[in-house]
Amino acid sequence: MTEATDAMLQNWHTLAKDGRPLDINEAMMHLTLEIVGKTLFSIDLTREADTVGEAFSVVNEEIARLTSIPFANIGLKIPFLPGTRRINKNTAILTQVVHGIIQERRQSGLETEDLLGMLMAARDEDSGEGMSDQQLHDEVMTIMLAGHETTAVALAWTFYLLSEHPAVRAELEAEVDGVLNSRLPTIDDIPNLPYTTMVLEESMRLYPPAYTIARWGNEEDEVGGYYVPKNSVITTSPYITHRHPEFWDDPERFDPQRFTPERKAERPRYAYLPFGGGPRICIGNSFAMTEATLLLASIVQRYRLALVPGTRVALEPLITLRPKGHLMMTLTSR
């Protein structure tokens, strides 16, 4: 991970030496698409960076206009609909992504102790059997998008709200300053970051990557009063729960002190979802908040991002919450 940002952090030198702004939603994702190649797959996705994210933002584009029209599954079915055509089109620039990680590694006879090689490694404890072909293209599928996009986007959130709050900024600085003393961070390092870890939490407070989350009603139930009946789709939104006046005082302020142990333990449990709840609880949540810890003091301890002036920040509603547009930023070295 720190290896991957160092590598991102020497090229920007240029463009803060020239004054010349970059897109940090954009940046981030080509960062976390390289370390969830690396980390978690043990393969160089940076070829694939441009292509992955340009198809990806298609389908993440075409689906949630689809599902905020009525009978959208239906139009989902409808092969010739351009909505349709574009998603298809770009899901299999996808597929043909994650088939050629599957075929490289099967090819290589390697037996790699990463997250690809305990999914090919894994057998039903009652069958014995492994995964299918499908069964394995779906998880690696799902971890490489939702492994990479969800984190670039609370980074980029976090590096906005930065900009517009210099004194958090400069406490976060002191933080890393005095912890890393100009070297790259380690895991063994972030016990020590608690204010850089309550950044991140803050920020995503604020703007959620997982803004809804949808459940399948197995049965018939009562929820606050309302009659839910069987098999219905109950959507939750962490975007609405988050800046909810009865579990925050003044919720729409930055404040990365609402997550002192202290003030944590004042909350109830489900007042902070950003990755969900009970067993379904996202699967990469530690994996994410290490990789956002790291990347985000590596960073910090290097640069300063700001705003360009006149930059118009919107909410852009996909699959997750993204900046509207571009977030462009401009470099100063520290």
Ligand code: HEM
The other form holds:
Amino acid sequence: MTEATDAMLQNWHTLAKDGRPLDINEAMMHLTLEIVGKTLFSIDLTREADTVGEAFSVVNEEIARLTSIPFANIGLKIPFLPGTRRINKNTAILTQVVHGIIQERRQSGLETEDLLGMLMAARDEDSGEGMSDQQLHDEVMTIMLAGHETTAVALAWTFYLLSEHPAVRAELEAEVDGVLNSRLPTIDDIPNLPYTTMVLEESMRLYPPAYTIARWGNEEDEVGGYYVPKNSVITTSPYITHRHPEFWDDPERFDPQRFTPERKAERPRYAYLPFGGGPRICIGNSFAMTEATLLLASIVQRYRLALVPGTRVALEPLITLRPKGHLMMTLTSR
Ligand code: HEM
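Having looked at the form predicted on its own, could you now put up the form predicted together with the ligand?
Okay, now the whole complex, with that chain kicking things off.
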């Protein structure tokens, strides 16, 4: 994770020198995709970053648009509708990338002990059978997409918030400088970077990448006093819960001190749920927090990021909560 970040930071040198801004959301997308490729599939996905980014954006936009209108599930089955056509075309592009990852491993004949190797070696406890090609494809696709965009968006919002809150940024820089003393962080440094973690937690409170979590009602039910007919879609919103005045004082204010162990213990457990909860809680929770902490500390140590004056920052709530348009920031070497 830090190797890939280090390489990115070397490239930032010229941007900083020339005063050229960069789109921080796009930069984080590239970096986290590269990290998923290297750490989980032992493959270099840097060449595919733009293709995956563009195709996934289109699928993201079209699905978000379709699910906001009635009968969307019927629309998805009509292949000649323009939205469905765009989804199918771009899903095919993503499928090509996933096939490439699996093919490359099969052809190499290597038995690498990474996540891909584990998925390929997995056997059903009862039948003894391995995964079908389709199952393997779906697992790799899920990990590739769920495993990079969420963390990238969390980091992009964090840099935006830090740019708007110089006092928090100064405290973060002091912690990072004191602990790391100019070297790259390792996993052993994480317990010594509590404020870095608190900044990320507070950022995901205000901008939870997974801002809604939906469930399909297999049976009729009653939830919170409301009758829920069978086959309903029920949506909870971490975005709303995270800003609910019943659980949070002055909820719109960015304040990492809300995440000291004492203050966390005072709140109901599900007042904060960026990774969901229950049996389907995010499987990549620890991976994501480790990655986000290492990346934030590595970047803050070397550069100070500032939002380009006049940039209009708005939400783009698709499948994840993205910043709308480009989030342009300038870099100053520290
Ligand atoms: C900041 C980063 C991340 C956030 C905010 C996030 C958020 C979530 C949430 C809210 C869920 C639950 C969805 C539901 O209940 O319907 C979820 C599920 C999942 N996440 Fe993440 N995630 C992040 C990073 C990751 C990473 C890095 C990976 C993989 C390496 C990953 C893989 C998954 C998978 C496979 C599921 C489905 C789990 C299941 O259904 O059993 N996520 N994520």
